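Next comes just one chain, in structure tokens: the form predicted on its own.
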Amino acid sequence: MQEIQLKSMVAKARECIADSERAGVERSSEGLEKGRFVLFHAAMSFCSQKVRATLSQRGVAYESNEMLILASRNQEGKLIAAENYGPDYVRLRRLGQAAGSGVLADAYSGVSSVSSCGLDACAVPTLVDLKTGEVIVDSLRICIHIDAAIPGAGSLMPKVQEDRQKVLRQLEAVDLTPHPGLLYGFHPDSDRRPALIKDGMRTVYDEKIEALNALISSNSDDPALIQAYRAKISKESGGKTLQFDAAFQKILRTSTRDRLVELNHDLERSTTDWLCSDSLSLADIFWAVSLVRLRYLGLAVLWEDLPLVEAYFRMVTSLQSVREEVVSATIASMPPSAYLATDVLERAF
């Protein structure tokens, strides 16, 4: 896409953010590739944290557009849709659809992987590369794209093909971990999520669907937009159906445990401090984000008998990029959790 047209669409998407202080903010202004990258993201978003940690680790400058991704009600009780549902943001995000998954996500699996589930056109993060004219909508592809764009030392993707394949396998493992399902769902036996999370999640799907139906009514002249909103309604309706499904919630917990066991095995096989190669890789960044989110939800119990995973957690959370863009962001943007306190930031590995 031509740069002028793309910048115009970015500007319109930026207007979906109610507070101008969260829009068009220059981050790491002294970093590499200044003026190239525009990021739409959310502080609490798991996938956004992967991208921001990658940008930070590589020392990349970017324009930050921080969105509120949950609906709210004003003093009169009127529902205010999440900012990432805004028509102009959805139009921008759909530009990346053909380059990633060609289909819209319209079913619920508890997983947010674009490559396996399709594109959620009302989600974050979205990266715009003004240099190449690309809109990238899959956090895994975004992080690989950022790393490839930065020359010189510090690459997070190994050049050796064998190590690169190891990294890609770990990225997929994190990508397919059901983080949305674990955050939104009610486990029948041991739901350790903060009380405020539980309270909010009881009505979250109803509010999403209400907001989306209102947006369909107010954008009846835009078939492509309506298609995206209807796919989103279908997906969120599926989430509501499975939110209290005991068998489904147990499957999510079991699959997460299985991935942690496999991580422990991979750490046993590793001959270096890092998971896949002689130096820090994207695999370590992705797993750091995953483990922080699991710990926040009280699910570190899933690796309490896996000592290598706990040691690995301590190591990857000692990275400044992870401390700032994952741990601090989680503590600042989400309700307090007894399982993720500031002591994680205070200690050194």
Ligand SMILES: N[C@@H](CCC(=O)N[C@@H](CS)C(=O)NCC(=O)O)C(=O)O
The other form holds:
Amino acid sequence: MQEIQLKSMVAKARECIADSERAGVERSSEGLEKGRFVLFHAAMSFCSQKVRATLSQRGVAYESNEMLILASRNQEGKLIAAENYGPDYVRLRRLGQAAGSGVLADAYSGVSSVSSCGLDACAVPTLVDLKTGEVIVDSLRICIHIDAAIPGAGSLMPKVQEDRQKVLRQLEAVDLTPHPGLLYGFHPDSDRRPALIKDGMRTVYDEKIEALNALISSNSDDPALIQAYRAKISKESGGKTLQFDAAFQKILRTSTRDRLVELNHDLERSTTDWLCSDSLSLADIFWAVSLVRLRYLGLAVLWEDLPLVEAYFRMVTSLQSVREEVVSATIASMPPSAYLATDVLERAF
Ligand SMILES: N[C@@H](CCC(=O)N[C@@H](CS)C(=O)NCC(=O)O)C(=O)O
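Could you switch over to the form predicted together with the ligand, since the one displayed so far is the form predicted on its own?
Then the entire complex follows, led off by the chain already shown.
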């Protein structure tokens, strides 16, 4: 798309953010490629954390547009929709779908991988590359795109084909870990999520669906938008159905445990400090985000008999990019967790 047209869509999407202090903020302004990248993201979103950590690790400048991704009620009790449901943001994001992200996600699996579930047009993160005219809508593809855009030392994707395949396999493993399901779901017998998360999750789906229905009513002249909102309602309704389904919640835990056991095996096989090659790669950044989120949710118990995973957690959380964009961002933007407080930070750093 032509730069002028894209910039105009970005400007409109920015207006979906209620607080101008969160919109159009220059990050790492001394960094590389200044003026090229625009990011729509959320501090608490684990997919956004992957992207911000990658940008930070590669020293890239970008425009930050931080969205509130949960609905809220004003003093009169009126529901305020999440900013990522705003019509102009969804219109921008759907440009990314046209560029190759497949069908809209309309079913719930507890996983948010675009390659296996389709595109959620109402989610973050979204990256706009003003140099190439692209809108990129999936954290996995976004991080690979950013890394490829920055030549020179410090690349997070190995050049050697075999190592590259190893990294891609790990990115997929993190992508297929059911993070949304673990955050939103009520496990029948060992739910260690912070109390405020549990409280919020009791009403979250009803609020999402109410907000989306209101947006359908107020945008009845835009069929593409309505299609995106309907798909989102269908997906979130599926989440509501499974949120208290004990068998489903147990399956999510088991599949997470299986991925951690596999990670432990891969760490055993690795001949270097890092997971896939002799230097830091995107695999290490993605796993850092995943492990921090699991720890926040009280799920480090899933690797308590896997010492290599714990040692790896300590190593990846000592990276400055991970400390700032993942650990600190989680603590600052999410309700306090007994499992990811300052003592954990002190140990990790
Ligand atoms: N596979 C996508 C998933 C995007 C996604 O599910 N984002 C979540 C935050 S991590 C979101 O926006 N949730 C808010 C909502 O769906 O209402 C990616 O990695 O970018």
